[in-house]
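This document starts with one chain, in the form predicted on its own, laid out as structure tokens.
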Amino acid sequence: MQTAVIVLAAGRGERLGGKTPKAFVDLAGKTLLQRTLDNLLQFSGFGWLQPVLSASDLSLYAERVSSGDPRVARPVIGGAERQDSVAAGLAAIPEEFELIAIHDAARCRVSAGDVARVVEVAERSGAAVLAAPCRDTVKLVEDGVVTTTPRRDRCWLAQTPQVFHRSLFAEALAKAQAEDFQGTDDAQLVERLGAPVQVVEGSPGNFKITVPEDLALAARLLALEEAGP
């Protein structure tokens, strides 16, 4: 199957602080979005990379993101909610791409190896997500009171990319839109169809940059990697 990836970069990143939209925050001389695109381009299976931005960020993209790779398409404008941005990205991808990956630009440390594994499983099964097994005990809480403690061995922390057969995800997205349902991630939409979503264990380093501490950790890891053994 020909594979495309939607790169979601329309978020504002209020928890990260500052006035710069999160995708364009600097990490050791490159924006988070640039680093994300660079890493995704290391996976040769992607034939189309579709950035999705806020309309107000088009000038930032032109100034701070560069790619000579023809697989990177012109950005499209996202919507008010994540699902609106996903829908805009999906609509911009040519129909010949039958396998669709969805990735957050804030996960700028994703590895080509993890991408290859989740794409392979999704092509075979229809839907697959990267995820990390939960190391801590999880409590479900309501009004500040614990309601239950799920078994830790059944708890996984979802990552991206999340990858789907296009027809399956299009059906799931249409159902969510018709029912005015907003999922917390893309796989949840497919789950609502009753379709199985396979879990592929991802790397702990594929964390989402959300708060300043995440950005500082990413900078430290990058410095260690560049220093070598």
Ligand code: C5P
Second form
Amino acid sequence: MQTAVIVLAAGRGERLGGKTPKAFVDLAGKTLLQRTLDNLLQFSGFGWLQPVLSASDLSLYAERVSSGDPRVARPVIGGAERQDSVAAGLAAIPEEFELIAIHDAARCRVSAGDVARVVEVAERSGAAVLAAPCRDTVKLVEDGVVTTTPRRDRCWLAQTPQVFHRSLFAEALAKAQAEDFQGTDDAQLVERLGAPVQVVEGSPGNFKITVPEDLALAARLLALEEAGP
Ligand code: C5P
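Mind pulling up the form predicted in complex with cytidine-5'-monophosphate next to the form predicted on its own we just looked at?
Complete assembly follows, chain above in first position.
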């Protein structure tokens, strides 16, 4: 199956602070979005990379991201919610791409090995997500009081890429839109159809840059990796 990836970079990243939109924040000399695209391009199975940006960031993209690889498409403009940005990205990908991966640009440390494993499982099964097992015990809380403690061995933290057969995901997205449901990830929409979503264990290093400490950690890890063993 021909495979495309939607690279979501239309969020503001307010929790990171600062004036620069998150995707264009510098990490050791390159923007987060550049690092994400470079890592995704390491996976040769992607025939199309579809960046989704905020309209106000198009000039930053032209200045700070070099997309020499012909697999990187012209960016499209995202929407107010993450799910709107996913829909804009999907609409821009040619129909021959029947397997669609969705990735947060804020997960700039994604590895080609993890991508290959989740794509392979999704191609076989229809839907798969990378996730990391929870190290801590999870509490469901309402008004400051614990309502449930799910068994820790059943708790996983969803990452991206999340990968789907295009027809299945298009149906899930249409249902969510018709019912005015907004998910915080993409698999949720497919789960609402009652379709199984496979979980592929990803690495804890594929974390989402959200707060300044995440950026500092990513810089530290990069320095260690560049220094070698
Ligand atoms: O807000 P959250 O951390 O869940 O965002 C995850 C990813 O979705 C980020 O890479 C962000 O740029 C993207 N996003 C988007 N359009 C929005 C909101 C978020 O592309 N309207």
